[in-house]
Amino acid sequence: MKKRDFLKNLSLVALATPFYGSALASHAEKASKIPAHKLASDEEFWLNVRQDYKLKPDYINLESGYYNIIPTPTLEALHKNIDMVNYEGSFYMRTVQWANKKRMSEKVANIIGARKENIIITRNATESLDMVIKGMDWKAGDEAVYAIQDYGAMKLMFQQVAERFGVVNKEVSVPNHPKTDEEIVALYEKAITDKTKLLMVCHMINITGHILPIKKICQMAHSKGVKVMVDGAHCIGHFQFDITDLECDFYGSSLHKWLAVPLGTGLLYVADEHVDTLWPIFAEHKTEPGDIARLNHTGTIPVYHDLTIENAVDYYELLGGKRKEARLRYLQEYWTGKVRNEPKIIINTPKESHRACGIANVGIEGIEPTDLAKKLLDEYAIFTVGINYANVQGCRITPNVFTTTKELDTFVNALKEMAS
């Protein structure tokens, strides 16, 4: 990008978001001149980005997967949005609330290659995906397919529809280290029968960070007349993709994770042909055919969180999706590369770059994952989370753009000490 164009874009962004006090904004021109793969290892640049975050000094935070701490410019925008909504009160809620929510949908749609007509803002990925599972017109004997590595809330909803409607659920197990995409596709294909109605698959498995070949899985399922719902809770704002290129039918995500929107914001994508087929969670007035708003009646919610989607997206775009993805993958490969061949240390995440990004999972032989997480916190002041189910035994490690390689060196040394 030329300097003049970059500064023009920067000024346009600043109209929506007060970046003038942002450390990122003052160093963004440098970022525009360096290829993403080279900037990924530029510690000076990322230390400047770190200045945009207020971080608790008591521990090294390697648990960004549950909730991403939001940068100060976005946090300040949230406070202003709260003040504005409180100032206008019911006037805001009765006049522009829904128009603004549609604008937020379009804002997110633009960064994932979707049309705003296929996107609604929800409260999290669980709400998005459970709306699809519960909202389908199930009949006794219908079958659903998903993996034991999938998120618990969705599996619980599948169990509920099984009990209510007589649906048969089939589980597969995704290997931590597949040899090929076809190996994964075949796992799901073998579970499909002529009664299969819906296949759920993770875009990125939350406990390992494993990125699955979604397009190939969707093409296989569609060839057999099966709809595909993708759990992308950890993907938007983490790595770049075009949602239409995935060819999925439904896609749910949590925006409070890697897009760093305030808590209570999520997204649901529904392909055109399915908009009118789902039962909404809350009953809605009759709408025109194909209007996805029929699925978006939620009752009264903290609308200022939704409003702040715009500010979070602006910050994400200033940082640059390609640059952020490159940094997150660099950090993951930085620390995993130092311990993959260490005795007693087990990496539960694929080595190939296209199969992972910022998230990885590590275990130590002879140490229970919860004990490992406790030792890391108590003895090394490193905060993470233990995972011990679905053939995954280890701690999920989720650095962020504010994480330094120096912090990761501390983590690597801790792993080596415990393993020895």
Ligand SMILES: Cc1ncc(COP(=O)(O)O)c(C=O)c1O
Contents of the next structure:
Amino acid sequence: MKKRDFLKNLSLVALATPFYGSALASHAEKASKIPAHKLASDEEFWLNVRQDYKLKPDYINLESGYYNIIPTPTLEALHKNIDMVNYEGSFYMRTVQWANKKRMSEKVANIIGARKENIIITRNATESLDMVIKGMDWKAGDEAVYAIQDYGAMKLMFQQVAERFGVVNKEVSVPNHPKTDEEIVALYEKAITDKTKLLMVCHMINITGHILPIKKICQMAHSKGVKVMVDGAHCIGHFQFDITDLECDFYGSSLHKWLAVPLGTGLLYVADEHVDTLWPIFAEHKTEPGDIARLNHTGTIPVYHDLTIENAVDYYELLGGKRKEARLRYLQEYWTGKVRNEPKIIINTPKESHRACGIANVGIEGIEPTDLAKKLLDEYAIFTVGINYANVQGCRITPNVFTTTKELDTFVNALKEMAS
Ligand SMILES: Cc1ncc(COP(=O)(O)O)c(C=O)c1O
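Show the form predicted together with this ligand, please, the one above being the form predicted alone.
Following is the full complex, with the preceding chain placed first.
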């Protein structure tokens, strides 16, 4: 073989190899031999992972909760998918578009212990959850239960069904520091009446990072004939769980948050018995009974974003769900542990490990949350977001796998300085 052909073949093999050139790929094998809880504090390993990200040097990014920057290997896969779809044009759309989308559902279903028959890919958690709220057969006087800490978009949809169908909404307020799971279950239980049809609950409250006892809430609600829709916008790719273990009826999530899929991707899980009962957002042709495709008419969308789900899942699996969860929880406990007992500093996130993971919220007595976020950015070059509602006054702090403990030390020093 001529030298030029050999080099060409070599580069084609390299391009076809997943994560060619990825820093994680070069260190994944070594990492796989170290237990996740030990690897969580191995700064050298995580500095390698950081190399897979192109980070803006102007500030320390502690706001991964809105959108997770995607690592370079996934970004390159997205670019290739855009090129391919553009190259094939309508041929792609008319031939393999739908088969590929089903493959993506299966890929995500596998990491959350679901069957592909119960999963559809949506554009975001708002679409998934609003489809359920809007798509139920509501009658005047039916009741719904949710928390004031829940996400605004879903609360707006509950208000819309209240105005449109006469649904009565009941709001509970989840304490930031519950003593037991039963305290939270009882809170939701008290709001249920014989008219309650749907209960919405966050798997992880976005403003505090508080993880709620979903299975216990579902069992309590089901014993009263109430369906449960779980808002898991922040959970897939953040910490590990099996959807079927939760025993919920519906589960909606964003994929562009912790799974680090390109923007505009979400997921909806619907338990078997509800697949034929919901009204989809966009009407679909008649499908076979139990075919979840009836809920997934979308019109024409940027399909290359969906197509990159498999690359993002591959990257996530290479890193390892258990390893990622352990690192994120380690980072949160690293910084909260240094300030939890400091005077004037208020942590709005539970301390027990199983009630939180990467996200936490911190306030400083006497400083408005938006002022705190502004001071952090202007004076310390740290980007966060200020939250001031539903019993939560503070900045949401969301590190990521690229965050270093050195960055968190800078943040901790900033907090201590401002509090003193
Ligand atoms: C708890 C929660 N639910 C739903 C959403 C909506 O997600 P998306 O913007 O992907 O629709 C968010 C977004 O931050 C959220 O935090």
